[in-house]
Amino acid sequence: MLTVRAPATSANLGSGFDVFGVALERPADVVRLEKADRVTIEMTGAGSQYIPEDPDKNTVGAVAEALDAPARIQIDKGVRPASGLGSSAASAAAAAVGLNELYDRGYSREELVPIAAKGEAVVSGDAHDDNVAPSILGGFTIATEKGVTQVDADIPLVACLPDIVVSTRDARNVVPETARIDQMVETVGNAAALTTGMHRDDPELVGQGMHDTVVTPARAKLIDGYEQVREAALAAGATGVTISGAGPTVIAACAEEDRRKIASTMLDAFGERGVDARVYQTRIGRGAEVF
């Protein structure tokens, strides 16, 4: 029997749509796995009542099938579904890492990324690596068709999750199909700045690189209070603010000494809009861990 802790993640980071991702120090899913004759799933934790336990409809069922690794699987959700924090990816990542070790399948962490992505596709409809990659590998990841590049990074972050539900499918439907050339140039520049900032552990560069004029403005309309929260966080010292994944979580990069003030300010800004929220004072962290 194994226990795996797989972290929440933040994908896109503004300028890196469907490419960038980071592992968060908290929150996380905890998954317990035990060899069995067939796959069974038991759900507890945040939003677990909305997640099917049928292996054909759950992310970990697809992972177990791909690895040919039947098991009794208990998932304690620390990452709320439809949060923009890679909830389905965390469960899929934990299952991939845990079952690979439980059955001694011999896959490397990098080889487990596309396997876990198949599991996430059960929920999101598409197999994307931008959430599962950091949840497995940790740090900052760049996912392309040719594979995943990982960078260890240490950037303080604040993730504010409002009591709003934004589904991945809805968030994808509002993404513009075209962009102007000046928007493309700006996005490339910001993505380059963010990547450099991750290599240097520089919150200023990372925050600068979060700015995006293509996808984020379209998705912001789905999050009541987003602009007010963003402005409040920047005024409190955040170096950059954007939507985490498909939303509704709003994520801010910052200096260590400003994190507490920014967290409080973001909560207050959502509260002024009549929206309840919870906040995580976190940072870029490690990938899935086996106990």
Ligand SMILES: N[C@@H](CCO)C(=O)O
Second form
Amino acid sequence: MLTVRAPATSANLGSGFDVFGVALERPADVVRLEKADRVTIEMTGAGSQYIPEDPDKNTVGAVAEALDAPARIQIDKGVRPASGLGSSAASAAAAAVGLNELYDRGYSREELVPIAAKGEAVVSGDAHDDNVAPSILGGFTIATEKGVTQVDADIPLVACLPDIVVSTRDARNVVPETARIDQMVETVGNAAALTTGMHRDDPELVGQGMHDTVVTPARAKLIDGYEQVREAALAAGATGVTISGAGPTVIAACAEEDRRKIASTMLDAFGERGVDARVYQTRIGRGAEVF
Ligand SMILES: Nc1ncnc2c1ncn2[C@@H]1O[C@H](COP(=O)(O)OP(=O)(O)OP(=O)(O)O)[C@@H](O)[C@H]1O
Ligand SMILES: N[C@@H](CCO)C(=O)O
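Please give the other form, namely the form predicted together with the ligand, since only the form predicted on its own has been shown so far.
Everything in the complex follows now, all chains and molecules, and the chain you saw is the first one.
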């Protein structure tokens, strides 16, 4: 029996739609695996009642098939599904790292990223790397068609998850098909600022680079209270605020000393809209760990 802890992740970070991602120190999925004749899946934890245990419908099933690694897989969800915190990716990342070790397949962490992404294809129809890459590698990741670049970074974050469900499929349907040239120029500048900020562990620059006028405004309409929560977090000292992944989690970058105040302010702002929420005071963290 092998145990893997794979972290939640936040994709996009505003200016890096389908490209940027970060691993969060918490929450995380904990997955236990042991060799078996066929794949079986048992789910417990946050939102597990909504997740199919059928290997054809669960992200870990596709990973086990890709690695030709049948196993009894027990998943304890720390990351609620349809959260924007890479819930489906955390399980897939844990399965890829764990089954690779259990069956001694010999893949590097980088090579496991596209394998784990096959699990993501099961739920969103597309094999995105931007959640599985940070969940496997940790830190800040840049996923392009050429592969993944990873940077260790240390930025305090607040992730506020409202009691709203946004599926990745629905959130992808509202993404505009085109952008104006001035929006493209702004996005390139912000993405460059954010990347530099990650290299320097600079929350100011990272927050500045999270601004996005293309995808985020379209998706914000799916999250009741988004604008109010964003404004409240900025007023409490957040250096940048955006939608985490496909939402509904709202994520803020900040200095360490402002994190607690920002967290309670975001909860209050959702509360004022009558929306229950929970908040994670977290930071950029490590990738999947095997115990
Ligand atoms: N192991 C798994 N863990 C979580 N969700 C799973 C798993 N396997 C299949 N699913 C399905 O995936 C869907 C959730 O994935 P989705 O991509 O919409 O959300 P997310 O992973 O939390 O968010 P995001 O990718 O935006 O960060 C749900 O329909 C859920 O039933
Ligand atoms: N980049 C993806 C992340 C969710 O899988 C999106 O925002 O749709």
